[in-house]
Amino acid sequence: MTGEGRVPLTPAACRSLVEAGHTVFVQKSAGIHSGYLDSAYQQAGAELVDDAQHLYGLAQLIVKVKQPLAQDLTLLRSDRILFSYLHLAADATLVQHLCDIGLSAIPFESVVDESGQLPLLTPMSQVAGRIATIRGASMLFRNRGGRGVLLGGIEGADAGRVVILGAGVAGSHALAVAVALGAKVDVLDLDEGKLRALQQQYPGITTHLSTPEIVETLCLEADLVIGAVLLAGRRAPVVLKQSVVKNMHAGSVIVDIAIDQGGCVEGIRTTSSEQLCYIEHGVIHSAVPNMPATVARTSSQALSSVILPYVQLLAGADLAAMAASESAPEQALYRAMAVHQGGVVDEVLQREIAF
């Protein structure tokens, strides 16, 4: 994908599956922008390979950061099981795709542990959460095009109004940085848990209960809104329309970090590392899928750590036995699975394209 730069596993990560009598297959210069060099890897016991045909070809569980693009997809065959990020709901194309090839398919964000979380999306989440305030901060900037707004304000000046909506992982951290900052901040969300303990953490907030009424009053004024919506396995709902971006202030800013799920700004287009933004209606609108890529490092170590516990076991068991494992996490895996020889099995993604 176009900026990407993360690996999902470090080289520490790879000792640890070699040292379990693991084969580890590591496409060459895959770390680099992570800061990881070949050599690491090839210390850590990890075999390098020159490019994806050849690694796709030796191995059988291929461990991705984000889903595969055209050029993958002629290389993945049936017998394998792909574990990436893959936000199936928002890309129907990329499901029959992947039923055609016939693999078994679990995406990073659809494991949910013991306790009802997503462990291995809150990383990743956490990290866009506060890129986005940052990045929106910046784009408020005269030079870039903004209201030339800064949004901790001054003495003598108003503080910069930032509108955040979903209070879970990702919005809470857009929040953390919002505050941080000294801006004015309004949270909307349907859980009053939520928000009611993100007002305890931060009594200068200000939250609400969402509706379409509020987040039209809000975003009217906002100098920056932040789209943080997430519904666990589904397409993000539409929360702020067209008619209400259009009546918004010139030179405000919008970052949807929903957009891997379709994004919860009506009529929202990807953007990228290369194309931050586009202007519409006066609107600065970003929303970069692989939003954290931005930090590669910092996203890889905090990736890799989580996924390695997950990655050992698929990398030591087999999906029919997961079925009736009695552990916790082979169960959060199989449960997990989102496509298994050529159909779709995972019941809310049915639901959602139609299959």
Ligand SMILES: NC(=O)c1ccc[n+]([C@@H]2O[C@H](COP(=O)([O-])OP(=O)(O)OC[C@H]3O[C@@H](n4cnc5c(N)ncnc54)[C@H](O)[C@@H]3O)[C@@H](O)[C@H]2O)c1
Contents of the next structure:
Amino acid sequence: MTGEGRVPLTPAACRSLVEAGHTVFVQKSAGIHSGYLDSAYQQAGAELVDDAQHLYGLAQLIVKVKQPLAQDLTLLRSDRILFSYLHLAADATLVQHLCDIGLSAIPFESVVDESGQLPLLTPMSQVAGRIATIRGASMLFRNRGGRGVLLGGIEGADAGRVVILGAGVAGSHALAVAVALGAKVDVLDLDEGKLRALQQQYPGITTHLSTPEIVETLCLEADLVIGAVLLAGRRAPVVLKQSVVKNMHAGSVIVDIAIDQGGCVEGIRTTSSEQLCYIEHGVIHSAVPNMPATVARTSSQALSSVILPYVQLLAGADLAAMAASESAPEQALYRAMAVHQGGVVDEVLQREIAF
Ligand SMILES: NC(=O)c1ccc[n+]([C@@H]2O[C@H](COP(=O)([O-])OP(=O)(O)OC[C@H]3O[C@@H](n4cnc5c(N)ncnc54)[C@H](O)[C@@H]3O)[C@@H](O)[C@H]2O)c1
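Structure of the form predicted in complex with the ligand (previous: the form predicted on its own):
Below, the chain from earlier opens the complete complex, with every other chain and molecule after it.
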């Protein structure tokens, strides 16, 4: 994917897999943008493979960061387990391809732990939330096409206004940066408990139960709107309508983190690390589906540490035996499976794409 530089497993993680008796193949230069040289993987006991074509031919378990692109799909085989971010609810074509290949696909973002959290999505949402505010703040500069607002107010001038749609992991991390900068922040969610907790942690912010009316009122006054909503496993709901965007301040900024699930701003188009944003109705739109790739080293370290225990379980695993396992992480992996032997096995996904 454009601008991608993350690697799902660091050399240290590979070493622990090798020590557990697994054979680990790593594509040459996979870690280079995260600062991990091929030699570090070799020292960890991994075997380097020239390209994806050879790699996918060798390994039973394919661990990737982002969903396979067209060139990867031709290389995948039916007897493989694919473990990566997949965001299938927003991509029925990819679902069809994976079904046609006949492999087993387990999306990172579908693994739910015993406390109901999404442990493999959380670190990337934390990173993306923080980047959203930093990027949004810089896009407000005049030379970037913004309305010339410094998010953190100074004496004698208004503080910038930030509206955050979604008080979950990404939203609360976007909030932490916005508060640190000194912005005036409104946070919206459907979950009163999350709003209450954030209000207690940051007494200076304002929280609201999300309704179309309050979204409109706040976004029309906003300098920066950050979209961070999620309905797990489903396409993102549209929270900010085009009719509102058209009337937002010229030079204001929208950063839609939820673009990986289809976006929560009506009609928003995917952007990339090369083309970070576009302007429509005078409003700057940014919707990069792999925001954490910008800080590849930080993101690779965080991702590797959360996925490693699951990779240890999946390496050499018998999926049928996992189904009957009493171990909570094994059950979590089995339940997260989206596609298996040519069919969609995740019921939420089945409904979303109406297969
Ligand atoms: N673009 C990227 O690079 C990137 C990286 C990481 C995560 N993400 C995405 O960011 C999004 C948020 O992830 P998260 O981990 O913070 O999820 P989360 O579950 O922690 O938080 C989502 C919040 O949205 C709220 N919500 C749902 N519908 C809403 C509505 N209609 N109005 C207001 N609030 C609503 C939920 O109550 C929840 O609190 C997801 O789509 C995730 O895939 C994107």
